[in-house]
Every structure is written in C-alpha cells, then in structure tokens.
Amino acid sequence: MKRTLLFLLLVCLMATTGFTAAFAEAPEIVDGRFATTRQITVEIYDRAREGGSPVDNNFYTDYIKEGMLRDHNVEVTFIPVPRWTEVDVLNNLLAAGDAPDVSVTYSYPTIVTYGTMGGVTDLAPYLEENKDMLTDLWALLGDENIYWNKQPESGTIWALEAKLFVNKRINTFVREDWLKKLDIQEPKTLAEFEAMLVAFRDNAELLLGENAGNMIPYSTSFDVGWRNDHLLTSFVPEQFSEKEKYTHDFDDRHLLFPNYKEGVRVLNNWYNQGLIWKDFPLYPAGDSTEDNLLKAGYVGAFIHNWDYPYRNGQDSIHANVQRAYGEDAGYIAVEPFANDEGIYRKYLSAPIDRKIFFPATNDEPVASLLYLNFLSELENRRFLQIGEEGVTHEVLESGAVRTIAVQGEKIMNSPNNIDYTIVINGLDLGDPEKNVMSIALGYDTVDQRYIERAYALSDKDARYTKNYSVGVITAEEGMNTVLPNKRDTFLTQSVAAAADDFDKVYDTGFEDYLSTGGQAIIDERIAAFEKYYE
C-alpha cells in the first residue's frame, strides 16, 4: 500500500512539474537492467520461406530473448506480420490498437497517417533522457538517421531509419552461357540490349532444346517500377534538379520522374514482340512461379534485387541453372541502360532503411528503447547476422567470414538475419574490409566473380537522395497503399497493353493516380521545399 502511494505521489509530482515518462523510468533501471522485469513485443517479417523455422521461435528469437532477459530484465514476444503484405497488415493492427511495442514497415506515410491521429509515440524526449544508455544505438545509426525525420518546428520524432549499411538496390542479369553460345558481346547499350533479347527468342530450340517453348527471353514482374527501374531511369535526363527530385520522390519506385514514360513504351513494344514473359501479370506479391522459371533456366534475363540470383545457397537460382546446364551456366551483372549524357546512372536511397517506431499503446518506450540498444551492439547483431563459428560461418586466415549453409533449428529465414537486425540492413563486421570481402565469400554456392561483379555495378555512378526536413506532408496521409496499387496496375496494364493503346492506357492511369493524390503530394512538397530551402 506505502508503495502504490508513494508511486502515485510520484506521478502527481511529475504531472505538475511537467517531467517526461522517460525520465520517471530511470530510477528503476540499474546499470542497464531494470529493477522489475518488463515485457514488450516486437513485430518480425514471415517470409513465408519453405523449409525455414518457425519466424517467431528459434534459435535466434531465443538468442535475443534471453539477452534482453539477462541484460535489461525485459521479456520479448514476436509478433510475426507477412512480408509481402506489411502495410494492409499494420495499419489493421494499428487501427484495432494491436500493433506490436516495436513496429518496423517500409511505408513511412503509415506512421504519419496515425502519428498525426496520435497513434504513434514521439520518441524525441526518450531519446534525449536515455542518451546514456543508447549508445550503441547512437554510435550506429548517427545523428542522421536518428533525426531524419525530426519534424522542423515541433521537434518530433515519430519513427528512427535503420542503418542501410550495403547501400545497393538492383541489378540487371543477363544468361552468360547463353551470350557464349551465341557469340554475342556483353550488351552495353539499350539497342545492343534489345538485340541480345530477340537473339535469345529466335535461338530458343538452340538454347532450350525440347523446352524451346518455355523461352522467356526478359522476365518482369507485376511490380514494374522496382522491376525494371535501370531501364526506366536510364530515361531521365541527366540536368534533374534536386528541388524536382525531392518533391517527385515519394514514389519510391520514381514514377514520377520526367520521360519515365518512355522507359515503360519500350516494355511494352517487348511484350508484343514476344520478348517478354507474356504471363506476369498473373502473379501476386510472394508467388514463386517466375522464381521456379528462373530456376529452370527458361529466362535469358531480367533486373532485380542486387544479388538476386545468387541468394539462397543450394535452393538458388544461379545453383540451380548450373545443376540443369553446367559450371558455366548462370547469370551475370550486365550495365546496358546509359542515360542522355552517357552515365549509367542509378538512383539509389540515402543510407536509410526500415522505419522503427512505437505506437501509443506501447507502455514500455524505455524497453523498447533499449532493445534497439542491444540489437546495435556489434556483439550481438554480428552473431545475429553471421551465426555460431563452425556451424553458420567460418572465419579465414584474411579476417573474412564465409557463410554455411544449414538446414534445421539454425537456418536464417532472411539474409543476414535482417528480419531481426532491424536496426541495419547490411552485413557489418565492424571492418569495411572484411565487409567486402566477407560479402564476396557469403555465397557459398557461386563463384566469388558473379558476386564481386554485382556489387560494383549495383552503385556505380549512383545518385543518393538528400534529406530535405520539412515537416508531415499531409496530402500523404492515407496514400500508403491506395497509390502505389494503382501505380501497379496502370503499370502492368500498360506493359501488357497493345501497342496502338499504349499511350491511352499509360495516361489514363497516370491522370488516375495524379488525381486520386498525387498531384497534391507534388504541390505540398513544392511549397514546403520553398518554404524551408529557398
């Protein structure tokens, strides 16, 4: 009874002297630890991956729990939420007021939306109390991705970026062998691009055998924009403002780029001419069909993923053409698509990864706080991402760490274990050099040239965004997941589309989006940038 209060004195004292919650938890924490053990949950991705282990208990779940347990008496419960459909699934959970303590997405506009409902904690004030113990937080994702989305006048801080660590985004992928056997140069234009793909079709009993009619010369999927964005932006002119950058980028796959449009006609002429997998639109976010297609072989090839085709030890897609055709089968990192100016240019993200951030109904902010704290000690999240010595990894005279791959209780449902490192996305060793030459080594079933190769061409000439702090644009509010289907519907429907209705079809959906909100986002931006940066 003294007790409860003494506790409800205390809180009284803090209401009328305008104390933070943040700073009423300190006296129960000792060197780290709490004086009464605390609970929180944390949202994690299910990939769904076939043959993984439960996303929520395993081995490396156990190994966080038991840290947190032992370092900071906090108790963790997963709460698992499918990939592939984060957002719809977040926001249901936000909405019913059921999001996890520690809630990750990709869509920044979805914490704004329920941030400026008062759904989302502001995070400023626990930061700044809790300095102290965050230091490994700090010292990884810095200053910037710290207050990246620090609002300018209020000072709010709604959600942390985490550590894009390897700043890469996609490759184009081209069949060697295939290049090989029909005395063909590495493509270095889109002409050269183009003729390398008719090649492929008209050589497909050459290439294929009795399967020549499974030839997919260039392969894509419904999400056009992420798909092909080499070929798309090579479109853009190389004289693109930052001022026209900023306030037509909130489309993460650039749509909104000037002369994009041209990028998608060339898709389209493919797909009449035959040369492009005729049944893309068909398949869902998460369908494996083109993956197996790829695994068969079938396709001469397509832009993805940096790494793509290298993923997944035995089961990858690199490993597998090799089984069905030979050592010298496989797929290579190619750079065809040049812009006006020569460059192949490629627009890349700042350093700048998942959005972290902490609902209202999350009572434990501290805790959470903390279990940020911990995922960023190098100790921890390098176990995380490389596993035990001698079962997951092996380290060579170089310093450099090679991968093993597992099956059972110790398997990585993700690369790296990026589903549990939300704080980095990235291989980090805790030296750039091992860094590299470790990333090289982690693809225990490819040629360390293919991997090598991809790396350097996934960010040359790259073009990083620049952060432009100006506050919640409020015509983005609730256009987390309304504009970006549309975007991929018009898209596929205008990749698919005959050729005399190309231009009605682009437009139509374009005119679409613009009007369902896209054009205010523009004009909000445009005003906010000359307000702040003019």
Given for the second form:
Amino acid sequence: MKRTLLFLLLVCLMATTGFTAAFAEAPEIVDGRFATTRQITVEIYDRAREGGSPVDNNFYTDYIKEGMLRDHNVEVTFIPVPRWTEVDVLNNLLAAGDAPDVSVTYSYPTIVTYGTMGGVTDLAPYLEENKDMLTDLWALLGDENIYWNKQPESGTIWALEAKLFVNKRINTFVREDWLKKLDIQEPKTLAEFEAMLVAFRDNAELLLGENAGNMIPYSTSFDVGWRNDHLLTSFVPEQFSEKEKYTHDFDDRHLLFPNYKEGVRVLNNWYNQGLIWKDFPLYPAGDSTEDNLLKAGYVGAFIHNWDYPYRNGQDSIHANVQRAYGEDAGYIAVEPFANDEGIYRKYLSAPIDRKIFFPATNDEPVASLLYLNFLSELENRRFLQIGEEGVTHEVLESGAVRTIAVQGEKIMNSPNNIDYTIVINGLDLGDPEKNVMSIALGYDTVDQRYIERAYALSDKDARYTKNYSVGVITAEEGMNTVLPNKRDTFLTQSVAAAADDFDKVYDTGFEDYLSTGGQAIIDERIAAFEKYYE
Amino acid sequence: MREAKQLRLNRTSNYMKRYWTLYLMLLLPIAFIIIFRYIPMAYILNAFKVNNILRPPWELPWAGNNGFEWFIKAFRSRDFLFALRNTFMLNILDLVIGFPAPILLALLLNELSFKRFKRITQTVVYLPHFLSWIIISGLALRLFAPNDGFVNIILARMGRNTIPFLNDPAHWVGSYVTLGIWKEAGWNTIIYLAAITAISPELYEAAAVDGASRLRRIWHITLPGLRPTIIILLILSLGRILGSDFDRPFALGNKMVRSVYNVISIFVYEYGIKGMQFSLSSAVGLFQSAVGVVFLFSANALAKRYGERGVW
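Here we have the form predicted on its own; I need the corresponding form predicted in complex with its partner chain.
Once more the chain from above appears, this time first in line as the rest of the complex follows.
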C-alpha cells in the first residue's frame, strides 16, 4: 500500500515537472526581450592585424555584448576564425559540431554540403514566425537577400545573404609618380599598359636607384583569377548570354568564361619578359611578403581589391610609399583593359556578400535572428562602422563623416569594422549622398581624389550577376575547395610556364579541372536552368 | 602434482604482490590505446557508408556498389592515383637516401676521438629535429626562393644561373629529401649510437691487436653489431611506405610543384576535411593502412627467413 502511494506521488511529481518544463520551453519574449537569459556564440573573422586588438574582446564587441543583453537579454560570445582560411577552419568546426551558433562564410557550397547532411537549420519557418520582430533585418536585406537562397521546391532557406552595400570589387593600380618620372601617359589600352611595364623594367635604376634589383613592374599572387581579373575578363566577348553566364559562373574568378585563356597567355608572356614578380607562385594565402614589397615601393602596377593600397590608415601601402618616396608617390586606379567592343566591362556579383547561417547545433535560432536584427539597426551598425564621434570619426559641415585611424583599444581591426557588421559590407550612414562623400574621406590621410577615382572605376560599365534560384546543384558538393585549388594551381603554373609550354600546361590543367567535377557542374546547371527558366 | 600447482600459484601471487604497481602503471597506456586507437576504428565503417558525418556510421545506409562506391571513386580519381604515386616515390626516396644517412652519421660520430667535440656535434645535429616543418619551410623559402632566396641571390651575383630549388618538380623532390635528412638524420643516430655502445670493446681491442685498420673494424665489428637494429628499423619504415606526413609536404609544397607534392595525406585533407567527403577519405585511409600492414608483415617474414630476429 505504502509503496503504491509512493509510486503515485512520484508519477504526479514527474508529471508536474514535465508540464512546467513544457511551458517554460515556450519562447517568452516580451518586446523582443527574453525572460530568461539566452546564450549564443557568433563567428568573427580574425585578420591578425598588426597592432590590432583581440577580435573577440574589445571596445566594439563590448558594445555588441552590452546591447544584446540590454535589448534582448542574450549573452554573446565571439569565436574567432582566421579570415584567410575561414572555409577550412569553419569546415573543421562544423565537422566537430563546434561551429558558432551564428556562422558566416563566403562559401555557399560549404553550407550546401553541410545542409544536405542535415547540419544546417532551415531558417524559413523562424523568419516567417518572427517577421515582426525582425523589421530592421528586413529593411536592410530586403526580400531579395533574405530569400536569395530559398530552394524552389522545398522552400528551405539555409543562409541569408548579407547586403553588399558598396558593390566594388577590383581595380588596376599603377604608380602615378613613376608615370610622371618617365613621362608616360596613363595607359588606356592593353598595349599601352604593357609598354608601361616594359618602361618600368628598363628604367629600374632611375626609379629605384640602388634598389633597382628589386624592381617588380607588375605583381600578382597565386590567386591569379582574382589578382588579374580586369585583364583576364577583358578577353571575354561582350556578347555573352545570360544562360551561358549562369552555367559558367560558379567559379567566382570567371575561369570558365569564354576566351579567358588568352588573358592568361598575356600574363605568361609578361612573366617570361621579366615583367611579373618572379617568386609569386611560392607564397601561400595570407602571406605578407607581397604586401611588404608593395609597401617598400618596388612594385609598378597590380590589380587588387578596389581600395587595397589605401586601407589601414598609417600602415596602408599608400602611406608607406609616401613616407619612403615623398608626397607625390602613390598608386592610382586606371582603366586600361577594354573588351572586344571597346567597353571596360567589369563582372560584378549581385549585391550579396557573406552568407549567414545557423548550424543545426544552434539551440537558439530566435535569439540568433535577433542578433542579426540588432546588427541591422541603423544606430548599431552606424556605431560599429564609424565608432565614436571625436575619437574614430568627425562629422564635417557637409554632414560627411571622416574616419580617424586610431591605435589602442578603439582601433578597428577591419575597415569600418566589416567583420562585426556581418549583415552589411560597405559604409552606410543612412543617406546615399553622405555615404559617397564619407567613403572618400574614410582613408585617413590618403588624398580624396585617389579614392574617388578608385570608387568610380571599380564598377564602371559593370555587368551584375543575377539570381537564378534552381535549388541545390548536387555536383557542386565537396568541390568547393578542390576546384578552386585546381584553378589556382594550373593558372599559376600557366603564368610561370615557359612560353612554348603554355598551351600544354593550361590545356592539361583545364581538362583536369573539368574532369574532376567542373563539367558535371556545368551540365547540371544547364539542365536546371532549362527546367526553371526556359 | 597438487603441490606443484600450489607452488606456481604462490609464485604468481608473490610476483604480483611485488610488482602490481608496474601493472597498474601499464593500465594507463593500455586505456589510451583502447580509447584512442581501437574504439575510433568503429568509424572505419564510414568508408562503406553514405557520406554523412553528423550521424554515427552504424545508423547510415550502405554506400552504392555494395558499399565499395568510395573505393571505386578513389581509384577512378586522377588526383588519388597521382597521390598514390607521389607517396610511393617520396617514401622510397626517403628510404633509399634517408635511411642510411643516420647510420653513416652514427659511424662517423662514433669514430670521433675528442669527447667534447663529439658531444657538441651530436647536439648540433639533433637540433633541427625540434623545429617544425612550418619553420623549416619558412627558412627554405628565405634561402632557396628563385629570386629573393639567399642562395640564389649569391649565385646570381656570381654570375651563375639560379637554381629552382622549390619551384621545379624535380628540384623540389631533391630539396624535400635533403631537408628531411637535415632535419631527422641527427635525431635518428641516437638509437644507433646506443646500439654501438652495447658492442663489446674487447672485440675492437682484439681486432686492433690483429692489425685491423679503422675501416676494417667498422666493417667487421660495428656494422655487424648494428645489424639487428638496422633490420628492425628497416621493417618499421617499410610498414610506413604508404603512410605520409602531412605537415612536411604541405608546408614545403607550392602551386608550381603540385604534381609531386600531392601525397595521400594531402588528398585526404583536401577532399575529406576541406571538401567534407569523409567517406571517400576514410576509404583512402583504410586502403593506406591495409597496404602498410601488408608491407610490414612481408618485411618481417622476409627478415626472419634470412635468419634475422624481426619485430615479433
């Protein structure tokens, strides 16, 4: 009898605790604030900047942490991931089940590979349920970026696309003071550009004095596709259909675009004439050797990110060159590479940037979405992008904002803290006119005309990628690092090959690229395009 | 009969009473091997299952082609076949050139008569062992880069042609093997020097009395004395013939020598870890181990056949 009673009591107890537990599970959010404190982890790129602050614990992370706790009762912990090997490190974290709750990457195929294994949270239901709490996120990204990756049949959304607010990509830079010294006009054609490189090479003594032996007329890296993009894509014919573009666009270096090889042949030719930095094939991603050569002022011309020489305040390439060679020295953006119809075409991506996703191990999808909403609030991202008035920026009479490079605790580890504002890439003060003026002012002591020129040329005559929502291309799985690696390898080898071997090296490499998986992706993309869009 | 049994039991219990602490200490390494070497082997199943790392392999369906899909895929992959060839090539070169190096070095060190000089030399040749391949690859770049490398700068100043130590496949293989010897030969002499000290000095004295020269003594006394050690180490290295370091080729490699530095470990890293094709890389890893076991057993059997002791 006693025993039965005890048993019944126990059952009752269990039932009540069970019920309370079930009720406690219901998200109790009042005005966007959780009743109980939630914890989330957030990925943060680490650029290991010299003199920078710890990326997971500094002035700006404190702002985010305090804000999230105040507004949403969510504790945020940052997980640093090295910027230049982010995909590798993220893959390791994902495989180990340790990926941050809010993960971010530039590689959508990584998310797809993991998603098909069931390792990525489908955001669609959470977005719909909490839409009214996510107004800032929606206002910033818009339906376009939020639904960008929505799969046509299942409706699944594995990742949100951050807003590429300033859609600039690449520029071609040359030493302006060298042009003057040698009395050469700014190059407007490939032939003029090449003649300029030859002139740099032949006048090394005049330009570099006792350092003449270090002369590098043109510098590049193993990432041949990125670092020579304007030259290479100028060989792509202007008439190039959307279908052909979509089906050959999965390589973001444009390797599969028609006639690309002829561009690489030019590089090979330059390499064999001694116009290109001879040792570039040996240095891996993230190595600073080339940056140091640029800062030392040995390099005549290069292609890189649209504002590359002007970044990083007093440690920028521009500032270093000016210190060493005087006020006139510096790199200026030029536009020498026109296509077959004489247009200086730039192939730019759609206004999408990093891909934000929640691994399946994320137990707090709502708190994580609120985190994204917090970052999207104009006040918050504005603070992260420009910091404190009087410290990291000043407001001019025109309303434009001039950023001030600082050292110490308030230093920004990335330009405009891009690594924290994962929902947006590019300065946005909420007013387009002020944005442009402020961007030009945003480079410490670099003269405004350099920035304005780079800003204008980078997306002049651009052709943007359009979104074709065809769902998962299964052939792309597992290929996200294998194929880019093959591309970099054979392009590097082709550039550095003896002139007679060029065709052999390029064709063998290209054929290997296709047979390893490239062709399968093209075929599947053609089939998918025809199914949904024809 | 019974007494004899009792006696044996007593002896065992006495033995255990005296030495139980040693057995207790043995538990730790045994537990280590079970937990970190044997239990993870269950995941070998991944090689035969569909590719998914989020669920344990025993819950997953079999891969296509009766579970052998990944093996077939590997052997159809040109990257894998190249990796296989490169692994064999680099390991055999390491064996042929790298294996005798510490023996020679040990013989030389043993013949040094100035004690202090010998000790300093020994320490100096050990030191590279403690550098990681990442550091060594950095040094190699500074020294051997075609344009900016120190050695090539000197060659260029002397009016000679520069040597593509790191950017031409054939030269790179040479640099790879040489740097391997530079790093490990000194360290590997330790075991040979220890074996040499076990050789009775009387043999040398007797030989000296008989008028044997230094080289004769090395040939007829030191080397035969080292033979069992050499054989065992040789068998063990043959077991690793298809094994591959990861950090050494990865750190020393670059895009120009892709065709030779792509070894199996790099294949596994690129396809498995980076490309997340875990089943494929498990299959490759299993194949690699199987070949290693075959080599190990055959080398051991061969050694025994020729009257040596073997590993077991």
